[in-house]
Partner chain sequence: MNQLAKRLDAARWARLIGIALLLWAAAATVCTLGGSTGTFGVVTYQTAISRLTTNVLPASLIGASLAAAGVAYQAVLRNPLADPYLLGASSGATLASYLWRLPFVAAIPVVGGLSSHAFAMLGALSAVGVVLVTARRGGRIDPVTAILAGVIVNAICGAVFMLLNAIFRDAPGSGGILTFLVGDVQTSIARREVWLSAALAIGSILSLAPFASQLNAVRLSEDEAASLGVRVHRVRWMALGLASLMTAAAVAISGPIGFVGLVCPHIARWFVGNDNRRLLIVATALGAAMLALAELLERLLLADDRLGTLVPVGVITSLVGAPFFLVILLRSRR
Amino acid sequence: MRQSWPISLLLFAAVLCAGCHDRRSAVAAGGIVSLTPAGTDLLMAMGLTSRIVGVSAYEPNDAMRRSLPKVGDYLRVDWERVTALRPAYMLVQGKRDRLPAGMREKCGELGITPVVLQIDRLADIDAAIKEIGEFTGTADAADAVIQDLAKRRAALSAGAPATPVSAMVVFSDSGTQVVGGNTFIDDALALAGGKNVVAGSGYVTLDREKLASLRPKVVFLVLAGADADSVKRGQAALAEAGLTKEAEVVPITDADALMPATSAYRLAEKMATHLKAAQ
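Return the structure of the sequence above as one chain only, in the form predicted alone.
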């Protein structure tokens, strides 16, 4: 008589086979390696999680980081692992004309299409979603996400203070690295009803004397994924610069708080709550 397998082995085999089937299905459908956490967020928002076969080492999403192979990052790709995964697409974020040396050529050798998402401003998120919808053949899903974000923008605009509240965004526990204009974070701040007190564009480093002269009503201390000690250091640095005398300091430590994806709207919504209270 043939002996039956123990139930535990049967369950293990079933799970293993299911995992293999999911991976094969993802490859057949056009598997995607995402070297950009923002790209991973957008793929998930569009219902394309099953097509992601590898992520970057900096992926903030716990479930994705634990369950999928890590294939490096924008500058250091584990090509051996990527080759084994056999993706159809490689998603990266940056300037379209500044891919790391050899990346496009290596992708060509492996039959992988590199897709570069350039996301500098809040409006670029919609463009990135549309681009993902085009190469994945999921234009309807892309439109649905874009419409949802449009509703969130409308709700934020409708609830914003009549007079913008002076504010700034600090993104280091030294207190000296701040967000200027022409960035997606500045766009999020404006959408939430804030007026950025930092002059200049991009991500700026200011000395303590300059920080003390800005006099915002609200300071958002955005330290993505930071622990309590980092927050305390940031608060102490802002106090030393004199920013806590008149301003409310609001720590935000969500792991995806500085990510140019749907999480930028969560950041704006958190900002809006505090800006309304400060008006």
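Can I get the form predicted in complex with the partner chain as well, since the one above is the form predicted alone?
Next up is only this chain, free of partner chains and other molecules.
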């Protein structure tokens, strides 16, 4: 009897492990609520569209916004809807150590695993995809997307002008809000063969005099989802700042143009086309 207890313990452990494995499998097949448009984009790129059961109130993708329930945002989650949707995962974008305590608590109560995506730079997109893959049991799909992005990076690098073209990314129709260094958009610009003329870091505001002094060859006027009037206002503001004398202004209005997701590569590819021409 004394000798049988280790065997019993092993058997118990084996049963427990089997139970855990089953639970993981069940969760892996579960739905995903995305509180971040970037997360939704990454899920779609990974072929997990059918597993998305709810999206953010600010989802820019028309089809997703129309067809799926909107479950709020980072601070105001509609837990009633989330409970009804019974997701296994919740994608949130932000700093990992800054997830609101109540969100973690409520997710724990509902058996939802929060997946926090921290995407500041272009390289973070790969890390986010990998993290989604690990959490949702779709590592193969994640690897495939990461490889695809690596190919696109290689193609962009190969086709980039030998000497980087001076460029600037403006993201407001007032013409004064521009993209600085250490951002995924700056990374995308560099990948496309551009050299950002803005010296500051992050997303900065400049005045017209400063803008005019930068003298880029190409100005990307990225107004996500903007209408023609807004683009006209942006172009007029850049003309007033004297930027259109020497620079080519390229408007980009894709709804997801400023999203830190796979769409950043589409942005880089569009930029590359114009930078090559301006070389």
